[in-house]
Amino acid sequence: MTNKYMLDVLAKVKARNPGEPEFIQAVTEVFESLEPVIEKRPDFVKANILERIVEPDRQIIFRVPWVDDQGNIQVNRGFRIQYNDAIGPYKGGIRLHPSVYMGIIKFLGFEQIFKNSLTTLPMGGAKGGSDFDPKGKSDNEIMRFCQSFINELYRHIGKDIDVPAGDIGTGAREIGYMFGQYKKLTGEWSGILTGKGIPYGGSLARTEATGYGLCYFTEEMLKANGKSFKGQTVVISGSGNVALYACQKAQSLGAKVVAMSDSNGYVYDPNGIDFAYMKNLKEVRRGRVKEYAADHPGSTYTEGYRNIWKVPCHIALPCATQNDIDKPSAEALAANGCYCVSEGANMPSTPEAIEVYFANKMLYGPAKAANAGGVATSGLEMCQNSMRLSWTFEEVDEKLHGIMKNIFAACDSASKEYGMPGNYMAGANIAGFLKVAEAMKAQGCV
């Protein structure tokens, strides 16, 4: 990157946000893609779009006190970043994990701006969360935490203002507790949260959406390059919702998924992962992937989740967490015949890993495009709530498939228009940015 305006803005970002490497990484990656756009559009420089888009509209930090089952008062920290609402109400998940701090939420919110833009639905970018860890907590402890969290957050959200959703650590149980408390505090039933249970306004296919959408996007990318899932070996990191349903959809498209992981290690099954067993293990029993190997002769369990990328495969779908694939992992993938990496998690590849993908001419589906199926279906849930309608699973899945096909087409088209054919990372950044930048420019200095 050589553009002086862009370098100056990036320097300000680094100076203003010390100790937030994930956020700086996300901004740098986007800026590197946008250089040809900024060179071509001096009106964006005049309107100072970049300096405005990197600064959140609002950053909210609050205390979350709750009582554990022993009667002790615990205190966590809550966050909500309302990043940009140029094209619609703020929209983004709530992450509950000990690693959560402002830099993580800021990076996720920044990415969400462009991801939501790519869906073509009217949604701005936001993200929230807490350093609370749901693991090992009772249902009552989780309920008390969620109610306390919403006791503050409810002041800042609304169906036409900011609509949170789930993320890591925040599933249907947590969303249910949050929704119930919001309703009690406001006396209002509205689609204020997405990822709700089916009986009270949730959307069919929401649980499957990110994993399915990942495979729909990847299939389009493969097809555009003369390939498909059929007969290919796939490795998937993670074993949560995204990973599980990416496994199911990849198998239905003719692939053989041979490995999945959790935070402790990974399981390898040369016969192909038993999806029904894994689904029961993770969703019903809430067990660890180590148990899979004990019940499946011929499969093996290995400690250390990063080692999963040493398993030979054609297609890698990282669906766990940020910076999951580093340079050595990417090099191992390339050496073992992997020709496609498509991201189900948020920013799971380090910048050095991405360089390896491009150096080896691997197909690369960036997270903000490839994993947009979850937020796209959240947008569809908002539509159903607004219209007081409920679509069938097949109707939602069909709409999701169409959205993901259109996202790939937009990435492909932008990459070609700006002289980087096949660089879908640049295409996603450019296509997502242009819509938001035009809206910001049209609305003036706000």
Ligand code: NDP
Given for the second form:
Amino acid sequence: MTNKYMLDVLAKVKARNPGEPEFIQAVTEVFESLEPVIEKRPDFVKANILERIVEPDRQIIFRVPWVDDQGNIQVNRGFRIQYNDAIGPYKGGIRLHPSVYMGIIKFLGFEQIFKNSLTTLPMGGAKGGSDFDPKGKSDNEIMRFCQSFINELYRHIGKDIDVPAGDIGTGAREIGYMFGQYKKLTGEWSGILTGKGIPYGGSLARTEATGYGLCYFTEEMLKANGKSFKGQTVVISGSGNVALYACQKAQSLGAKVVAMSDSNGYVYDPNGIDFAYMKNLKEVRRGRVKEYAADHPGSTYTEGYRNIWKVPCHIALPCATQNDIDKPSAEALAANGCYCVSEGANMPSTPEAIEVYFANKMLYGPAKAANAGGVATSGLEMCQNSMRLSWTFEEVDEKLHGIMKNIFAACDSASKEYGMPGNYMAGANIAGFLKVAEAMKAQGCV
Ligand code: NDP
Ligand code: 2IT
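Could the form predicted together with the ligand be shown next, to go alongside the form predicted on its own?
Every component of the complex follows; first up is the chain already shown.
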């Protein structure tokens, strides 16, 4: 990057956000992609769009006290960043994981701006979460935490203001408790969260949407390059919501998924992952992938979650967490014949890993585009709530499929227009940015 305006803004971002490497990583990637746009658009420089877009509209930090099953009072820290509402109300998930701090929420919120723009639906960017660890907690502890989290957050959200949803550690159970508490506090039934249960305003296919959407996007990318999922070997990291439904859809598109993981290790099944077993293990029993190997003769369990990238595959779908694929992992993938990495998780590849993908001419589906099916379907849930009706699974799935096809087309055409054909990362960043930048410029300096 040589553009002086961009270098100046990036230097300010680094100075203003010390100790937040994930956030700096996300901003740097976007800026590198945007250089040709900024060179062409002096009006964006005049409106100082970049310095404005990197600074959240507001960041909320709050105390989340709750009582554990032993009667002790525990205290966690809650976060919500309302990043940018130029094109619609704030929208983005809630992450519950002990690693959560402001830098994680900020990188996720920043990326959400562009992802939501790519969906073509009217949603701004936001993210929230807490350093609460749901692992090993009882249902009652989860409920008390979620209620306490909403006791503060409720005053900041609203169906036309900010609509949170799930992310790591937040699924239908947590959304249910949060929704119930919001309703109790306000006395209002309102679609203030997405990913709700089907009996109370949730959308069919929202549970499946991120994983299915990832496969729809990847199928488009493969098709544009003369390939498809059919007969291909696939490795998927993670075994949570996104990973599970990526597995199911990849299998239904004719691929063989041979490995999945959790933060402890991975299971390899040369016969192909038994999806029904894995779904029950993770969603009902809340177990570990290690148990899969014990119940499936011929499969093996290996400790260490990054070791999964040493499993030979054609297509890799990282669906766990950020910076999951580092340089050695990317090199192992390339050396074993992997030609496509498509991201279900947010920022799962380090910058050095992405360099390896490009150096090896691998197809690379960037998270902002490839995993946008989750939030897109959240947008469809908001739409159904507003209309006071619900669509069938098939209707939602068809709309999701159409949205993912359009997202791929937008990334592809932006990459070509700006002289980087096949660089879907640049295409996603540019296409996502342009709409938000135009909206910010039109709305003046606010
Ligand atoms: P879940 O909580 O359902 O699953 C997370 C999975 O990732 C688990 O298998 C978890 O293992 C694994 N994991 C491995 N290492 C880590 C780590 N260091 N920190 C956290 N998790 C780890 O989350 P989701 O499936 O919903 O989310 C997965 C990724 O997809 C995230 O990056 C999320 O931001 C992204 N995403 C999610 C969307 C959604 O709709 N849910 C939409 C778009 C993106 P373990 O059980 O051992 O912790
Ligand atoms: O990263 C993401 O896009 C999500 N966790 C989903 C957000 C949403 O509002 O559905």
